[in-house]
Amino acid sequence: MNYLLKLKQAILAALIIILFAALSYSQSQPYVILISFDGYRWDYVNRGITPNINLIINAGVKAISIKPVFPTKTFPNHISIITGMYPENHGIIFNEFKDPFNDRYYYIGDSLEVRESSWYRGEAFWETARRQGIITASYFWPSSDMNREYRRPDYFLHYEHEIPYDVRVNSVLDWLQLPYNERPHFITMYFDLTDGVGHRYGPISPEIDIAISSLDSTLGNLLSGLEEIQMRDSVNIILVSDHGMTEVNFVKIINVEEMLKGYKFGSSNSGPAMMISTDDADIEKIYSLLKKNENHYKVYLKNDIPPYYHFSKSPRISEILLVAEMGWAVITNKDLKWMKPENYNGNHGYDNHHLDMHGVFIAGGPHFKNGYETGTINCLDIYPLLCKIFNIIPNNNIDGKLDRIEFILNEDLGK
């Protein structure tokens, strides 16, 4: 009897120790808010209209730019940021494309397909973190609302474009005030304003400056809110953009459909880049015709796509790829319906090495160096950086490299 009592006491003591250890671990976990400003070009922070971003810069880290992956499109880059993988490896190769094995079509405007988890071959950071005991949340990020529960953040919302920005900010602040055992420590946020305005009015316009200022005010509301709940000093903020923007106009267009009259082919995407698929018998013929007329664009057979694009491995990539010269557009007849001068003055999707396609990288908080400026950051390296901050084991299939980015962290990290 005495033995059983001692055993129960020992078990109870062990449970108490485990409970307190878990609580201590939860309270010691860092906080990170990863924010995306869609289409926010690298030089937008240099226009003297972003006082709140400057607050983070002055006390944190600013890179000259962030280098996106090719193609410099929204979904491929957001997935690359959150998985640390090239599009050819994580599977989301464009904003729209067809699966050659089942003829299903991925399109960012199709919510059912976007939520279908089988499209996504990479492991998002929130998956890695959840598996290792980190509570995660997303107020929007491509793939965060996929249809398999275990592949989503603990807290998430299906994307709704019209939800006001102040509602998003207040919801994140509410998450951060949940009890410790329910509170997310990793949160993503997404804001599209500069992308839409950049497309319509261009990256050098009064309208884009208004959009830049508006997003800065939204960031200011988040910072003020963190101050009010006494978490400003404990939250790491990483502000990134998925790509930049360049000026375009309706004059610089190449109609591929007119060039390939008489041939049966399929195409996906247009503007800065286009994929073309056709019967095997016509691949060389179509390629030769496009090569013969190559002017203000480059055409590649899949096996000959330059290695620096890292865009040839996936079976979802078509047999022929066209990449337009900066500012030019490769199109088909259907594109003429929307390419009007009044709404087509900026675009992205071009060669990711061109500076106009680069975005911003700014970070501040207890885990980052103070007042530190660096060169270009590779977007693939954000995933391993997050793993380092949270001291968790990364997925071993990533393309990102910690040693290219960890120097921006406080040297005391992990000590």
Second form
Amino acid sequence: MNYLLKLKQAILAALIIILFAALSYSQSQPYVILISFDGYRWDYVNRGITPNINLIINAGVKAISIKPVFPTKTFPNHISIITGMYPENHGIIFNEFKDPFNDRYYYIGDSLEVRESSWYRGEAFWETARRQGIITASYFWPSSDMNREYRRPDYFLHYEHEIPYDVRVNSVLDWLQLPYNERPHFITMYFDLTDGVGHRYGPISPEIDIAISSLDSTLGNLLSGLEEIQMRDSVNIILVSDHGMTEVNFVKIINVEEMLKGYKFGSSNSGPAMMISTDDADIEKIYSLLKKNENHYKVYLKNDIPPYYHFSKSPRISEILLVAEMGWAVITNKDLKWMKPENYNGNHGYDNHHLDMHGVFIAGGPHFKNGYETGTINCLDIYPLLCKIFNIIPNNNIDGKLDRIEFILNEDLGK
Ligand code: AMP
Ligand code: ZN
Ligand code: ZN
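Compare with the form predicted on its own: the form predicted together with adenosine monophosphate:
Next comes the full complex, this chain leading.
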């Protein structure tokens, strides 16, 4: 009897200790909001029209730029940021591509395919974090609405381009006011405005400056909302973009279909880069023709793609790759239907080493150094940085490296 009573007391004491440990762990977990401004070129923050970004910079970290991965497109880059892997490893090699093993076609405008989890070969940070006891949320991020529960954030929404930006901000503020045991500590947000306006009017235009100011006001609303709920000092904000934008015009266009008249070939993507597939027998002939006419673009056989692109390993990469010179576009006839001189003034997708393709990186909050400026950050290193902030174990197949970025953290964390 006495023994049973003692056992019960011991179990009760153990349960209380576990409960307290769990509670204090969840209370001591950091908060991070990872924000993406699509197509926000690195220099937009230097135009003197972003007072709210300056608030973060003054008390945080500003990198000269963030270097994206090739191709400098929206999906490959967002997924590299959130997995720490090159597109050839995480599998989303372009905004659209064919699966060589079946007839399926991945395309960012096809919500069914975008949600199909088998396309995604990497592990997103929210998956790593959830497994290790962190509640996560996403008010949009490519691949956050996969059709497998354990591979997406605890809270997520299916992508809807038109959702007003203050609705997104207010929802995030609501998430942060949930009871502790339901409250997300890692949240992503996504805003497309500078991408759309940049394509239409170009990166140097009055219209893009208005877009830059408008996104800055949205950020200002988030900052004052955090102030109101008394979380401004406890939340880390990391502002990134997936790529930059360069000026283009309708004169710098090369129609590949004209050049390859008489050949049967398939193409995917167009403009700054294009993949071409064809029957094995025609690969060499098509390559030779493209090589002979190589002017304002480069053509590569898959095995000869320069190693600095880290773009050859995936079976989803076609046999021939074209990369246009900055400002130029490789197209096929169907592109002429949507490309109109009046709304074709900016583009991205080019060589990721070119500065026009670089994006923005700003970070502030309790885990970051104060008033610190640094050089170019590699987008692959954000995933290991997040793991470091949350003190969790990263997926070990990543291409990102913590030692290239951890110096931006506060001294006691950045070691
Ligand atoms: P890009 O062609 O690389 O400029 O792609 C930009 C487009 O990606 C934006 O206009 C968005 O509409 C789209 N987009 C961004 N996030 C998502 C998402 N999570 N799901 C589907 N489409 C998205
Ligand atoms: Zn983009
Ligand atoms: Zn774009």
